[in-house]
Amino acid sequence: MKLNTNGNVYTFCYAAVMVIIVAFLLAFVASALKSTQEANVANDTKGQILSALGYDKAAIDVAAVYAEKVQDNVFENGELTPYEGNFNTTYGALIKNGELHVFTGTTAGGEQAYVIPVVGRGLWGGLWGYIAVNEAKDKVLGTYFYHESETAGLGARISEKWFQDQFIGKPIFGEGGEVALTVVKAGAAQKENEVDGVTGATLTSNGVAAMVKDGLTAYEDFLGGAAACPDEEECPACKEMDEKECGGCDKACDKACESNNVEQ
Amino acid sequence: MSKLFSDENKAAFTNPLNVNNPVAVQVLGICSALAVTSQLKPAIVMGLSVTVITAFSNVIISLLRKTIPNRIRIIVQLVVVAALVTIVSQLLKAYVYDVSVQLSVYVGLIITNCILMGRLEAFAMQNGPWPSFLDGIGNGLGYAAILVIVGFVRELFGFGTLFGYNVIPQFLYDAGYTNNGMMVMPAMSLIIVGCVIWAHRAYNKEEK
């Protein structure tokens, strides 16, 4: 017997037969796959910490070195506690609602570091980031960026090492304080701390840009308040003292002067 | 054995390598050769993916296909190609992380790539699996070698490298060569599939 295959109900029946069993098998391989997705995402998000803080991650065992070299830390009341709850891979919405994580550990070049998450918006969709600053706060030691969905050749070069490296060495902050590592068009960068862009991105290399910027301006309590810095009763001599060797921090100072006045 | 590599199942895997091939010819494909050559890498992983997808989405039709009601083709067609490409990338996240990290662009275009609904429109409906396979082979194939092809020639003049690798000697530079910044632009790679085209019909055209 030879089916009639454009009758009603059996299009109807084919459809919906085909819908369920489509449904049954998408959600068996999600959900069976689920748990090895997630170690795998855990893993690579560690190893982009690693990558910020100079390792290559494609030649360690990730899981290991950062258990070795990095802990985990949140930044509440002026002071770093170690994080004990579940590793998180995202970090746009904890920022949000103010749970700062600070990743502290040790460079591949051994230099004492903290990591910072940063996220943000390219063109297609979201960027996201690992700054590892000094000890002092005030330098970048290294950095790696990822991104959703920035077009290939173009955008997407915002995660080569090229790109990344540049921004080794350069200060945080401007004169006045605030943050003013930025990414300028390819091939303008002139100032200390400015970065060159990609070529054929600019909203992508201007999307990195806001990302820096918001991203450790929402940091700054952490940065600002640097240990380096003299505390509340040394500062007018700080203010006195010259930039250098006050360690950059004299927005901090300002900051302690001015709860000084007010309480004087 | 002579039956699987006859005639037809030959042609249905060479004649889109080139007399037929997708994007010279049918013109399909063209969105993502000009979203992911701006350099070689992406154009071959992309090449290779499309290759994969387009062949099983065949087979899967092929044998579908007296069975598919006719009203609603196109829908199963989508949907066996969406799930497909959905699980494939589950798989590829589930076991080979990095490779799905790098992909991860690429298959959502796969699945609005026009190549895969015009091979099973045209060829999967009528044909059995195996020459669907070879078809489906072929026709990956053929976008792919149009995708390095373009890739190569915006790679080389516009970053001056090949798989990220410096191939312009440093006297050219010295001497006041610089990377053509066009080349890196979508609109350029729709000028060089433009001149593949042209190539491609004039060196056919003697043959006939």
The other form holds:
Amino acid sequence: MKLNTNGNVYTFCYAAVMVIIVAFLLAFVASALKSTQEANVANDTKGQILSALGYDKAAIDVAAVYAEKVQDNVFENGELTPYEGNFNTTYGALIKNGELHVFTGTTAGGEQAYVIPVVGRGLWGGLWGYIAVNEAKDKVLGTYFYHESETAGLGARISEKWFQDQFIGKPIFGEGGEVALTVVKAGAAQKENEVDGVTGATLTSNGVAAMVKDGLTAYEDFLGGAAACPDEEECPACKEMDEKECGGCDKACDKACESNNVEQ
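Could you present the same protein in the form predicted alone, rather than the form predicted in complex with the partner chain shown above?
Chain alone follows, minus partners and molecules.
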């Protein structure tokens, strides 16, 4: 019996067989490349962390420098402990669930630093980044920001060095111990903790401002901000407040004294 190659049955069967073969090949290739893809994503994430520390990720061996300069830790129960799990490439869900990763490392200039991951949302999609702070945890040493789908030439410019470098040297907290570092309208930055946004990208700039504030606020217990300040009645060193003294305080207690206008 001669096969009718012009019939509908033949066309349907041929198409079905080709779809199955192509799907199988794509699944096989995806499976074969999965480990390589995951390694590349992890390496890129490490490069972003190193960028916040002032390294040019395009000019270094990212894996080698990260292994030498950076340690992944988790902040829990008031302490930093080395993280022993698999390296994470996204941190939004972890932060939401209270798993706070803090990277300790050395900047390209040789300073000891802490790097904090932050996540947020821009005009069209997700934003993320890393903020390196000094050993005293009160000033920014460097940042790295990127986006999922912001507009090229506008919101996408948050990934450019000129924008990120504006944060260097900026204080994190305001006078009351709250997170005050922020992004304002382009050309409007006047206070020492304000950074100019991107011209023509107000919503993306606002998204970065919210990401920075919310991200650093989530880490206030680690940074020693207002949320970490104990009540004077709970701080042994601050019980002498009636005598206008606050001796032997740690950083959190110092902020508590400042907020109560106590001389130290």
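Model, not experiment: these values are computed from the prediction. Numbering follows the first chain given and starts at 1. Rigid core: the largest C-alpha set superposing within 1.5 Å between the two forms.
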*asked:* Quick check on Ala27: with the core superposed, does its CA move 2 angstroms or more between these two forms?
replied: yes
